[in-house]
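Here you get one chain, nothing else, as structure tokens; it is the form predicted on its own.
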Amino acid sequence: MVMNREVVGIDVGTTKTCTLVARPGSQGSLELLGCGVVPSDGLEKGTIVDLHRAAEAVRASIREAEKSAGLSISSAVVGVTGGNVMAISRQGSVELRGANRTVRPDDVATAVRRSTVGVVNGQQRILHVLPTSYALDGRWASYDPVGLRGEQLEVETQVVAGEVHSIQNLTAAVERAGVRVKELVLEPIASGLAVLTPSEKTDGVLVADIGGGTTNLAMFLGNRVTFVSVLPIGGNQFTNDIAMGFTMPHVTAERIKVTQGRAVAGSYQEMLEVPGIGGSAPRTVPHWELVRILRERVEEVLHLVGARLKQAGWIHLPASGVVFTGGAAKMPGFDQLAAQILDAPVRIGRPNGIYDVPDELRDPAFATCMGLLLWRDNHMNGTYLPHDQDNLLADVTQRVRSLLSGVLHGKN
């Protein structure tokens, strides 16, 4: 059967790609349809470094996914990290005209569009225009300004770019497989669109999003994207630890790990047997040591994060704190650890909105492509900005225009 309704996310991570399959349902919900999820092959931190051997990975969770869903995939939602990922923030301003000097989406679309001027070279490839504020005459506000009266717009946003040789990878190992890349969202936006609550989201709250090989920041407030960042640290770095403090192979690392990593004292096994080395016989280690390795590498990427944020100008953490997501963020004790280093709310991000999602994938693991499958719902209301190489003004018109439509008819 070919896709005619349904939705594909594909996330290309550094220790896992997984291939997800929906359909809108009755009451315009999501059902999931199929999944293929195969460890990746040839990324580092999130970025290709083995296109071959990245390609059949993809290809491997695409054939999965069309075997359980009983269908041909053809295009897809693709997800986008990476330490070479940046955010910029930029303003544009336009003079307003006719009699009455009303801002109308045309006005905004342009705003935005001059705030992209200059931004990247040839080297880059702007991802997301996010909008953040606005100023109307020098009043600076959350606001939507469409239908306003005034003489001048101004519109702060964060623009999202991504090294461009890196972006014509992921999207070549994805179309080796015979799938069409529709579009790239950022990954801690999506994680964001299957974790988060409309209040937190309005409210404010930080996703953080610790994959295999980066861990991924996004800003809600507002219902808006105000500030994301990508940092090169992730859970393969706490699995070297392991395997560097034990003298032991990387897969038995990661198994120890998963199955008996803390981030802070607790009850634990007093030691631990793993398998030898090169056929010699099992061995034991104290688990208190584990326990220590862990515990400094987590704080280590807590503190990186919280000096990301002061970084950016935000000295204390919005009223809904930090919604962590991926697989290093279920170790017990990291939420405790997280709260009192952060100072703040924190709490562990599972993936919702999406019926028929077996208990194995409603898992901060997956947040990343639940979101992706999510993204086309909450980005054509003008929340979000993907940017259009080809068009840019078209598609934001578009999409506050969309907008300005369901404020009219109470739909925000």
Ligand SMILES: Nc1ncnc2c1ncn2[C@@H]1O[C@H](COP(=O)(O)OP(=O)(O)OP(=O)(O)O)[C@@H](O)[C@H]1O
Contents of the next structure:
Amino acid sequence: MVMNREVVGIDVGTTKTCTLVARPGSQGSLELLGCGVVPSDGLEKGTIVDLHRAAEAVRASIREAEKSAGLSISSAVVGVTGGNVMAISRQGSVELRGANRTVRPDDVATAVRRSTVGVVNGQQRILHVLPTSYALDGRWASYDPVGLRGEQLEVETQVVAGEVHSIQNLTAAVERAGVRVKELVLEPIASGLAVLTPSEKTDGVLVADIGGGTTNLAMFLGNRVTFVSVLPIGGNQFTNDIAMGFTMPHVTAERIKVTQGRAVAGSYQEMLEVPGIGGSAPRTVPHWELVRILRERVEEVLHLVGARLKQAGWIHLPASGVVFTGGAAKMPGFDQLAAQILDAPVRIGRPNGIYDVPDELRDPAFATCMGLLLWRDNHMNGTYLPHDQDNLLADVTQRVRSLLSGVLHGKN
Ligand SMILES: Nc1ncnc2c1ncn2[C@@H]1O[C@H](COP(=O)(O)OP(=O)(O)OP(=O)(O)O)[C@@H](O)[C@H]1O
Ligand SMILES: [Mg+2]
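Form predicted in complex with the ligand, following the form predicted on its own:
Now the full complex is given, and it begins with the chain already shown.
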């Protein structure tokens, strides 16, 4: 069977590649039809470093999903991450000439487009432009300006761009399996769509998706995405620390981390059996040593997140605190330690919002891929991603229309 109204999300992660297929149900809800999850290959910290190997994993994941959904996949929404992704704050403006002139969607689109001028050079490509606030005649607010009267409209945006070559490699890895890349979505935005509640998105929350090679951040406020960032650190570093700390192979350290790792100590008497060095007999070490290693790394990740927020001008965490997701956030005690260190509300986000999802996929590691399926219905107010930069204006105008139906929200 060929694809008709089905939506497909492909998350090419550092550790696993996942393809999900869903079909819109009767009330606009999505039902999961099939999935294909395989170990990734050829990626480092979210970026493809070996196209052939990465493409093979993508192909295997797509074929598995096709088999389980019983259809042939022709196009997909694909997640993007990696250290090459950058977000820059910009402003654009437009003069509203004429008597009794009100702001129209195309004015907003023009101001947004102007904010992108000169942001990227030939080596980068714009992925999203996120309008964060507007000013009418110099008064800044996060409201929807359409329909209001004024003489000058200004908009502040976050322009999110990625390196052209990395994006081309990702696209090629998917296209080699005969699948067209319909849209590219920054991964933490997708994760947020899957794990956040409507009130978190409105009141303000930070999503931190800690995967194998990256920590992806997205701030949601006033039902908009107001900040994004990618840090090149993830669960693989936790594993490396254990391997170094206990002198053991990476695969053993990974097993110990996943089966016995904890971010907060249990009983001080607890002991842990670890393989001997160079074929010698197994040793026992206190469990708290494992906890100490993991705790240090969790603290470092949280510190880096805080520093990145501060750098972008966010001194305080938003009202709803932080929702952690991604595989590395599954470590028992992670939320407890993070809440203690951040002194803010913290929870672990599991993907939601799609029907017929087996329990194995209601897992923080699948937040991004589930969110890619939900992207279709969630062009967050004014967020857009131009595939063809020449069509920027038409694209923005279309997206900005969603502002008209959006709820108006107060100042940040
Ligand atoms: N129970 C667990 N405790 C601790 N870590 C875990 C647990 N389960 C999985 N992980 C870790 O989660 C990481 C993988 O998470 P995830 O699947 O979200 O990453 P990814 O999407 O492949 O990578 P990225 O998003 O960085 O490109 C691995 O480092 C893995 O060891
Ligand atoms: Mg991921």
